[in-house]
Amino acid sequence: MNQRSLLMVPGPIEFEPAVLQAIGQPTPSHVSPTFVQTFGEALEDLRQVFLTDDGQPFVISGSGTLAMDIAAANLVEPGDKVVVVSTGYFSERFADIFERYGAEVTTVRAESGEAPAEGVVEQALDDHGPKLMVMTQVDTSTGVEVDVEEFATLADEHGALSVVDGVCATAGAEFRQSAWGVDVCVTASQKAIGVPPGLALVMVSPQAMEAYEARSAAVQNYYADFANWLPIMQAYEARRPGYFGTPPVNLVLALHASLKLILEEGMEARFRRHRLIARAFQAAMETLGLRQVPHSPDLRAATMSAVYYPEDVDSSLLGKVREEGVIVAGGLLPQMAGRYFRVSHMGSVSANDILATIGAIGRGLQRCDYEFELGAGLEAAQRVLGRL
């Protein structure tokens, strides 16, 4: 019998026994009291670790571009002004989504590896007064992660409404809605949020809301709308049946089980255990000599690095990993795919099984004939971990 992988890509992530649980019950009707009331507590659940009291949560059958959609579709009019904060390949993604409903998009980019500098994204939103701001907490192409505190309080100074692409950082990367202002988050369920694919899962500001009450022409998406959806979750929460599209009632019942592991844990020492865990990871790379896509430490997700592989080594690389025991991802970036790899540290990962992955790619890299010192990665993962 072949022995597992362990499965280090930046989703979908390893995830724990009691979801995948959770997922293989018997399908019950999404109707029935059970179901009713596992799904109001998870809307419940889903306000805490998006950390704000009185955000709407929608959970829509999808994936993460369909939450992105679904922020698209029903926060812009043709005309409508937005400004996009670039960190690579899903926040251009995202221009493209609000380009498609007719918002005039202005894109302030960076070089890669890089955020734009809070004062050119001051400008933008100087020069084109915009409705929407727009940033990706971690671009996953990338493995940049923008200060979204910084960035919304701009939004929020200019009179615009801050828009973030949670996908490869919420229930990760530290992120308080309420408290920092951001009006919309929009995630999906297969990364830190620990459940395997198909959720779009996206958490609403009131002021976010109102501007969608305001809205003078109807939403160019039936799918989406909020008017379809809104009167789905406010039923379930309540504790009664709502019906515009069959949920997909055994993935909600692995998030429910997912989302009392995450509040068990606690937000706090879950945002600490990721960023301990990411500078471990980092460290490591550091010391085998590997140099990392975000230019800075400041600017390394706390979710997943994107490492450039060194001089004389290639992809293959990959392949050699894999037959270590671990499975870690190529480059996303079309200008740069073929010159680095990316690996998750997100969700329910330990501090085991990030000592398993730089081991496996020390021996990836020993195969590959590149020269280091050996297990110094792991001493330097070692030293920061000490702290968990």
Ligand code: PMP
The other form holds:
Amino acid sequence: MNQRSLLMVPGPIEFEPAVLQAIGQPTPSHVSPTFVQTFGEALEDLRQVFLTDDGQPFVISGSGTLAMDIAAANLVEPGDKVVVVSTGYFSERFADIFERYGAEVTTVRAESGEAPAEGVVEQALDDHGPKLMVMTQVDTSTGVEVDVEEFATLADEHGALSVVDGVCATAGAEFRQSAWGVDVCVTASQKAIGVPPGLALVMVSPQAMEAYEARSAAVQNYYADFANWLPIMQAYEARRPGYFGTPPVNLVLALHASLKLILEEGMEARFRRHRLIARAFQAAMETLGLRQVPHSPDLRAATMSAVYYPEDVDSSLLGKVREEGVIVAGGLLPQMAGRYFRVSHMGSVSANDILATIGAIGRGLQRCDYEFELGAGLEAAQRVLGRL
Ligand code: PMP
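The structure above corresponds to the form predicted on its own; please give the structure of the form predicted together with this ligand next.
Up next: the whole complex, starting with the chain shown before.
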């Protein structure tokens, strides 16, 4: 009997054995010389993964939502204007967080499965002249990936700092923080970064640090305040110990291990692998006659897919796919949660993983009496994967 299953939900994902072994090491003191060295290297490696030369990394115990909270708490003061480009549930969450810190938020929305048009976003920037423009690179509720470079350029042209939620994107979907002029990117460990849940990661440009330093009001969140964490991050990078709050030592060991694997692969190869595996999966779903939540192929994310159940099939498909050995997720957008499912293809995902997933979805559909040409999805995917 095979008790193993393949976890293909959009976080947490399957983790590499070397990363899990790093977590299992005896916990060192957070001020031991070896840990100081490991943390320092991890901070340097993070810069390479975000493709920034001069970003300030923050690695803090917490989930992705804390990373969002840190960005908002430090960058806005009551009355500051923020424009949020919304592509789903997590963009709306980011808007809520900014509002909690007193920002005047304007949210630019589109139909579910669409991204707001450039012209509409530009209009909002013209109308409001915000301090910040916020976007979600991949909104995990819709599987829509926005053109971060285009929006960040627009923000820059309007004198706004750009903030990107990269929780479901960073280290998988193409992202170039310096070249694209992104000011803040927030992410978390449990997705394409490849480390079990528990680390909030934030990369801040020098311009955004200047905006933080120019604040007149105190940061309204003690734990999140850059003032508490900046000296710690700087100390570890200078290979000196520091203390504000006890770091999640074993998770930092795991982060170090995962970043080494990521950089060994190389960012360009990694972006390409994600893009191809995504295309393979998305081609398979199309061939099986399943519609996808993103309205056009160019909006479909490199890291995950959101797919409608076909007619006469409902969410019982998820249980059947699980019995076939692959775990995928249900829908998340409250207004249509029961109508679609979500599949992750990020991190160390391989061609074998995605073929196993397509096969399990096919067998699940068969058990739901859905009519389709058995094997056609796998064939479509194989054709794309041949280019890996
Ligand atoms: N943003 C996005 C795009 C996400 O996918 C998630 C988590 N699914 C979050 C933010 C929140 O992260 P966390 O669950 O780690 O708090």
